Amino acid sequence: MNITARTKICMIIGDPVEHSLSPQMHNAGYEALQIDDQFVYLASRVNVNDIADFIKGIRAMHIRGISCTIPHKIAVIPYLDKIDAVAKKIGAVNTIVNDEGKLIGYNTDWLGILVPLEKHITLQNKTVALIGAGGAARAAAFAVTKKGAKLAIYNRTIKKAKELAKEFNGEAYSLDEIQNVKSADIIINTTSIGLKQKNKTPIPKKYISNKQIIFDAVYDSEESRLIKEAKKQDAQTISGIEMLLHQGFAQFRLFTGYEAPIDIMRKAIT
C-alpha cells in the first residue's frame, strides 16, 4: 500500500463486520490498478444506534465512499442528501458516495444479486422464495420481479413481509409456513441466520430438492449450513461469496471512478 496524507478513505459498516472480505477485495483492486495512493478500504462495526453521529464523522473526516451492511442499509436512508433512482426504488442503501461533501445513497446490492442467478437460470416466469425483509431482501426482490420472476415472501414478521410483497407484487408468509419453499425454483436466504448463527439454517433440509437453485447471502469463511445441506440434495448451489463480488464491481466504479478488476479481485478473497 501507497497511503500519504492524500489517500481517500473508504470502508464498510455492520455489526458485525468482523468476518468482511470487503477491505480484501477492494484494496487488491487498488493496488492492482495502482491507485493505492489514491484509495485505502478499511471496516469499521458501528451499532445502528449511532449511525447518525457516524454519518457526521463522514462529513467530517471527508471520507470517500461507505458500503453498508447488516443491518444499516435502511436505517443511513434519512440522513443522506440524496437518494439514486434505483436505490430509492429498492428502499434500501449498500453504498454511500461522498461527492465533494454531498452524500449519495445507491443500492449495487441488485446486481450481486441478479448477475450470479441469470448465470444458472432465465427468471422469467420462475418462481422464488425469498427469505427475509431487510435491505438485502428489498434488493433481491427488486432483482428478480425486474427480470418476471413470481415472489414469495417468507419473513419471522409477517407485518413486514407483507409491506414488501405489496410493493413488489408478490406473496407474504410467515416462517411458520416455510414449508411452501418445497415448489419454488429458487430459494434466496437475505436473513443473518447461519452469520450470527451459525449452527443454524433458515430452512430445514427437508425442503430442499435436486430442481432448485439456493442463494444464501450470507457469507463467512466457511460455507453456511444451508448452502452444505442443499450440496447434500443435489440443489444448484450459489454463495454470499458470489453476491459480495458483483455488487463489490458496480460499487468499485462508484469510488473510484475506475472499472473493477475483476479478476484480481475474485482471487483476492476465494
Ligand code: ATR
Second form
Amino acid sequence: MNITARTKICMIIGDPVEHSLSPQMHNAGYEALQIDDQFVYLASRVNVNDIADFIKGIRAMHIRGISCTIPHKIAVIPYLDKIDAVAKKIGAVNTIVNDEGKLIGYNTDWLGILVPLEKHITLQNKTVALIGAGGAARAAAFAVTKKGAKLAIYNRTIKKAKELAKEFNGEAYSLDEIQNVKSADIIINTTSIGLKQKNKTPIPKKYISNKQIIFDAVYDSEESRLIKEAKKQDAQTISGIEMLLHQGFAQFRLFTGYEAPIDIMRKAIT
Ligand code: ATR
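Alright, leaving the form predicted alone aside, put up the form predicted in complex with the ligand.
And the full complex, kicking off with our chain again.
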C-alpha cells in the first residue's frame, strides 16, 4: 500500500454498493501502472436523499473521481457544474470528474454496452429488444441507435418506455408483451429483475433462441438465470461483467489520464 497524504481519492457511490467490484478493478489498475501512490479507489453507500450533502463533501474534500451506480445516475445531475454532451443526450451520469473544483458529469455506460456487443455483431439494421427504461437503459438506447440498430423498449412502467422510445426513435411495449422479443436479434436486460430475487428472469426461456445475442447488463457474483437459460438455448451471451469492465476502462482514463491496463483489471474481477 502506497497511500500518502497526496494520494487522490476516487470512489463509487450507490445504494446498495457492497456488491460492487469497482474498487478491486480500479485499484488493480493503479497498482499495475504504479500510480497507487497517486490514486486510491473506495466505495461508499450514499442514500439518494443525501446526494446534495455528498456533493458538498466532494468539493470540500477535493475527491478526484466518482462512479455513480443505482440509484444516483440521474439524481446527481442538478448538482454538477457541467454535463458532457453525450451524458446530456443519454440523460444519465455514471462518472464525475473533479477538475480543480469544477464537477463535470460524463457517461461511459454506453461504451460498456457497445464495445462487448460489437465483438459479436454489426449493429446496423439489427433489431434490439431493450428491457427496462432507467439510467442503464438510456445508455443502451443511445449506444445501439448510434450504430443504426432498431429499438423496441419493454418496461414495467409503460409511460417510461414510451418516453425513452420517443427520444431514440423506438417502439414501446409493456412487460405483458414480452413474447415479442422472440423476433429480436439482440436482447439487453437493464432491469434488476434477477438481481434481488435470483430465481427470477425478465424473459421466459421459450422466447430465447440460438439466433440471438442475450446481454444481461446487470452483474452479480454468480451467473444470472437469464444468462444460464440463454446458454441452454444456445444463444450467444454477454454478462454484466463485460459492461462493468468497458465502462470502467473509459472511467479509469477520465480519472487518471492513463490508459487502463485492461487485462489486469479484467483479471482482478473475474
Ligand atoms: P438503472 O439506473 O441501473 O437503470 P433504474 O433507473 O432504477 O436503474 O431503473 C431500473 C429499471 O428496472 C426500470 O426500468 C424499472 O422499471 P420501472 O420503470 O417500472 O420502475 C425496472 N425494474 C426494477 N425492478 C423491477 C421489477 N421487479 N419488475 C419489473 N421491472 C423492474
